[in-house]
Each structure stands twice: as C-alpha cells, then as structure tokens.
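Just one chain is shown here, as structure tokens, and it is the form predicted on its own.
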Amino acid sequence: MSLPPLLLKKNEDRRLRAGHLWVFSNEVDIKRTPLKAFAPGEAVEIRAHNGRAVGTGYVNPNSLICARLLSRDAAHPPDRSLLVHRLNIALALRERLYAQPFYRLAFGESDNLPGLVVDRYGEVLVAQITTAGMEMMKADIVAALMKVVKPSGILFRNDVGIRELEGLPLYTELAHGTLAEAVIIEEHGCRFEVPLTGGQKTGWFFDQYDNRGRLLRYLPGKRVLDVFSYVGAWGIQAAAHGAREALCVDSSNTALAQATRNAALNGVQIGTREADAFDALRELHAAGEKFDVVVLDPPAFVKRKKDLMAGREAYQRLNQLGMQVLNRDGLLISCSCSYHMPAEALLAGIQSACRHLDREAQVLERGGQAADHPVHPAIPETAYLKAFFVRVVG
C-alpha cells in the first residue's frame, strides 16, 4: 500500500533518525507537502527533505505534534499486523517482569505505540488513546489485543483532557466482552479492588508498584500517614506489613470507601479522612498528631512548563507541611509524577522545607516509575515519575 509522503525541512530527520519518534509541525516542509492537505489520523510515509524515507505514521495537521512515527520501515504501514507486533514484544517484557497478569501491557511511545496505553488488570485491559493516529486505528488495536491477549473484556477510557488538544471527543466505552464495575488485583501480596469505569485514569497506578515495594522494609510497628490515597494502595500495604496504625487521607469519599473495603479484603484496619491534602495536614498539625512515615504521593501539580514556578512552591509546602507531623526520626516518601518537575527541584524543595523546620534530611533511596512504565531514551518526557524517600531527623 503507497501512502501519501509528509516531507521534512532540511536536516528535521535527525531527530527522528536519533530515536525520536515526533515530528513537530515546523519540521515539516508544507510548501512541497501542505498540513492542511492531510486528514486528522492519517497514515503517512515520513520522508527527509531529500526524499528518503524515515518511516511511516500518522499526520494530524491541527496538533503541535504533527505526526508520530511507529515504523521505521517504510515497507510497514500503520495496520493490524503492526500492532500486534508491537504488543507481542510488549507482553514479553511485562511477562519477563510480573508472576501475575497486573501491569501497564503498552506505555505508549517506550513500546512504540504512540498514542496508545493499555493497563491490564488480568482478563480485563482498559485502554486509552490520545491521538487521532490511534483513534483511526482503534478496530485494530481491538483486534490486535484480541489475538495477543484473548481478554474478556476490552475497556477504552477515552475521558482524558489530553485528547481534545488532537480535536478528540471524550468518552467510556466497552468495546468487547463485558466488564464488571470493579476488578480484583494483587500487589506484593495485597489484594485489591480497583474501580475501572468510575476510578481515576485507568484504574490504578502501576507506575508505583517498585516504590511501594521499597516502602515495606520501613514498617513494622510505624504510625503511617497516606495522603492523596486515592483507594488505599500505599497504606494499606503498610497495614499489612506491619505497621500499627495507618491514616489514609483523600478529598473524594467515593476512594476512601473503596479503600475502607479494600482493607477489610486484606483482614486490616485503616483510618480514613476526607480532606483537602492540605487542610488535612494544617489541621494534624495543629491537633499534635505524629507519624513515624508520611507518604506524599499527590496528582502533576506542574502540568505545563510555565507551571514550574508555581509548582515547586506547592511541592515545598506540601513537604514542610508533611515534615510538621513527623517524627523526630521519620520517614518522608516524597513523590511527584510532574514530568516538567525536576527530580533535583524537587530534592531541593524537600531541603529547604527541612532547613525551614530547622531538621536535616537524608535521603536513603531514590525511585522512579516501575518496569513496565519502561523510559525511551531519546524521548525524556517518558521518565515522569520521582520518589525520594528522606529521613528527616530533629
């Protein structure tokens, strides 16, 4: 099959040839290949400005990324059998890395399939698209995770604000099999229900599996405080692990009653309350509660790069707030999943927070986003999550 060529200005494939995988629309030579010429979603053959072909993808004239290579043969269109190529060596990794069928299957543009992420929770994947590219595809991603995976159901959470950047409605649909309102998972021998249709994003946040993991060690005996706990995954883990008491702080009670019944799914007790993250901490503060470890793990507050100011003050409060209602020797897990907040901006957000309170800092481990979040390494923006988990003395 011929597809129509978008040719690239002078020397605009180096980027691509280096390993990128965007094109971004003044890159492009619309004299010889007009934008507008091309239909949102369409495939297309990435040529350089001598003709040679890069490879081949998709073309939406109305984004600032204006096309998205997925093969670097030209002999292989955007199709089917591409997609099921690439999910193929997906699941291998993830089979590689997990003893059960619970992760992030596709992470987009680090698994060559930009547009595209699929979290799978067992017999159930739920995905999301957020370009037109993948939304032309979308018959065949069904069909290629039908062939790869054989799930019985298949969930599309459309409902991402990303998407009407590329002219895309949002919308929930279940586009195979039947799904009920809630899945069973597992994590470090916790189980848990995870809301799919109703929850937040695809359900659940694989990225943190590593650090939660690293958490357990910290435990036995502790008074653990969760804030932005979402449906309990960090305290209860910690519950389970032998921590004395933990206290998961949310501002949705819809999450807290979820995260009340999945603690009773564990055999533990958790403390709940709904709150501002913010508000909750001034006011643990001034009540004179203490924590032995204070997880902050709270949604991007730095979404786009003019952010970054206002951001990095949010983050310090949060941490001095956090610190105010820890223990003399306690340990901060300080997260930011901000990939415009650098991981050195926000250690030194978590420093000057210290020095605020006149404490000192040591930071014993640092993470980032689990396995199957894997980082192109010619793509920064793949590398999003931070954790650093600080013992705060004094």
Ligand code: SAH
Contents of the next structure:
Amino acid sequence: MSLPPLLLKKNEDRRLRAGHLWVFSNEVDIKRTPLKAFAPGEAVEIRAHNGRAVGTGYVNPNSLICARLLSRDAAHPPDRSLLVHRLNIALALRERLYAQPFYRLAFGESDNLPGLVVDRYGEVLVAQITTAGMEMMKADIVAALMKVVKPSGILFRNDVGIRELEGLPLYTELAHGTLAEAVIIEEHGCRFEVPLTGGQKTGWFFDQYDNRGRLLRYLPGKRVLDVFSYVGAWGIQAAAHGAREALCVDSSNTALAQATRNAALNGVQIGTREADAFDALRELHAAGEKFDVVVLDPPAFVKRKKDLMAGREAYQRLNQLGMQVLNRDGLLISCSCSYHMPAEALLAGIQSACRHLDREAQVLERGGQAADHPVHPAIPETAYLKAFFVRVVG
Ligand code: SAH
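If the one shown is the form predicted on its own, what is the structure of the form predicted in complex with this ligand?
Every component of the complex follows; first up is the chain already shown.
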C-alpha cells in the first residue's frame, strides 16, 4: 500500500534530515500537495522538493506542526508493526534502567513515537495521545501495547488541553481490561498509592525519580517542607528516610488526603496543609516557622513562550518565599518543569532571591528528568525539567 505524498518546499527537508521530526505548515509545498486535501491524522510519505522520500509520518492540516515523522524508512508506514518495534526498543531501555515496572514506558518524540506518552504502573498502562495522527492509530496502539507488555488494563488519559491544538476532544477511556481506582508503585523503598482516573496528568511524576533519590542523603534529623506536594512523593520519602518532620502543602485536598494515606502505607506521619502555595509560605513565614529542607516543585508557570516574563517573576517570588522559611544552612530544592523557562533563568531567580534576603547560595547539585524521559538531541522541547539543590547560608 503506497501512502499519499506530502511534498516540502525547497530545502525544507533539512531540519528533518538533521534529526528533527516536525514539519511546520509553512514548509509544505501546498501548491503541489495542499494541506487541506488531507484528513487530520492521515498517514503520508514525506518527500523533499525533488521528490526524494524523507520517510513516513502523519499529517494534521489544522495544526501549526502539520506533520510528524515516524520512520526514516519509506518502506515502513505508520502501522501496528512499527509501533510494536518502537515500543520494544522503548521497553528494553526501561527494563535496563529499573528493577521494577514503574516508569514512563514511552516518551513521545524521544522514543520516536511523536504524540504518544505511556506510563507503566506494573500491570496497568496509562497512555496519553496528543496528536491526530496517533489518535487515528489508537486501536493499533492498544494492540501493540498488548503484544509488547501484556498489561491487565490500558487507560487513555486523553484529557490534556494541548489536544485542542490538534482539534481533538478531551476524554478518558478504558481501552482494555479492568482497572482499580488506584495502583501501588514503589520508589526508593517507599510505596505509593497512585490515583488513576482522578490524578494529575497520568497519575505519578516519574520524571523526578532521580532528583528524589538525590534528596535522600540530606534528610537525617531535618524538618522538611514539600510545597506543591501532590500525593506526597517528596515529603513521604523524606519522612521515611530520616527526616524529623515533613509538611506537605498543596491546593488540592484530594491530593493531600491521598498523601496522608500514602504516609500511613509507609508507617510514617506527615503534616498537610491545604492552601495556595504562595499564601502558605507567607503564613508560615509570618508565624516564624523554619525548615531545614524546602522543596519547591510547582506546575509549569511558563506554558507558552509569551508567558516567560510573568513566569520568571513567579519563580523568583516563589523561591524568595521558600528561602524565607529556610533555616540558616538550609537546603532549597527548586524545580521547574517549564520547557520555556531556561535553567539559567531559574538560577538567576534563586540568586536574586538571595540578594533580596541577604543570603548566600551554593549550588550543590543540578538535576534534570530521569532517564525514562530521554532527551531527543534534535528537539530541545524534550528537555524540560530542572532541579537545583541549593545550600542557603546565612
Ligand atoms: N511534587 C509533586 C508534583 C507536583 S504537581 C510530585 O513530585 O509528585 C503540581 C501540584 O501543585 C499539584 O498537586 C497541584 O494540585 C498543585 N498546585 C497547583 N497550583 C497550586 C497552588 N497555587 N498552590 C498550591 N498547590 C498548587
């Protein structure tokens, strides 16, 4: 079966040849292959201006990124066997990395599966599709996951806002098997119950695995504040690894109720405070409370490039508030998952907070996302997580 061609303008195949997977709508030779002639998600053969094949992929005429490359081999159309092949390669990496089946199994472009993310909670998979091309292949994705992983359940959390950029509806769907309300995962010797349908994103933030591991050696005897705690990943691991006390702050009472249950699951106690993080930090400061370790792991403040100015300011304010409740010689763990917020800008915000409070900072460690979220070297957007471990003196 031959695929319809998508022809690029002269030289517009260069980025793809250099390793990228995206085609922007202004790069298509719409005189010869009008985008409007394609259905959203349709499979195509992407060709250079001279007709030479670049590979196969899928199109969405309604999106700024109007096509994504799935294979550089024109003989491989986007189909079930290509998905099986890609998922096997993805699984091999994760099995090498982790002793237990709790990880991000597929990370979109970085695993040559543009538009598809799959998280693995043991026997249960939670998948998220963000492009029309992957949506068209949903049945094949389910079949490929069955073949490669043989899960007991596959849940689609197709309820993220970015789907709207591709004209896709927001929904969740159990595509295979049955599902408990929650699953149990393990991380650094702690167990966590993770909500599947009601949780944030796909349920658990596997990207912080290494950074939470970095935290462990700083804990004995410390008082820890976990801000934007969600279900208690940082705070509970802190309590279980020797912290004297851990307080979790989040605006979601369901997340905090889950955090309390997760603490019990590990035989530790935590405090919880349901509040806006900025308000809570101000109140804790006003009450004279001090902590030895403060973790700031907020949701993305800079979702689009044009939000950078406002976002930088928010990160700076947050770090300053966090520093105000930090003891002398305390540890600030400052994270950002905003791709558009450069690491250096976050560091500048931390430094500026120090100057305002007349304190000195030493960066001890800097971390990124865990290796189950590999970075695609040609696609900067795949490197998004930053975590600074900062000793604040004075
Ligand atoms: N630290 C968590 C992940 C945080 S996700 C982990 O390691 O698993 C972001 C969390 O921030 C969510 O639980 C959300 O409920 C919470 N949140 C978002 N805005 C908030 C705000 N203004 N104040 C407090 N919590 C907020």
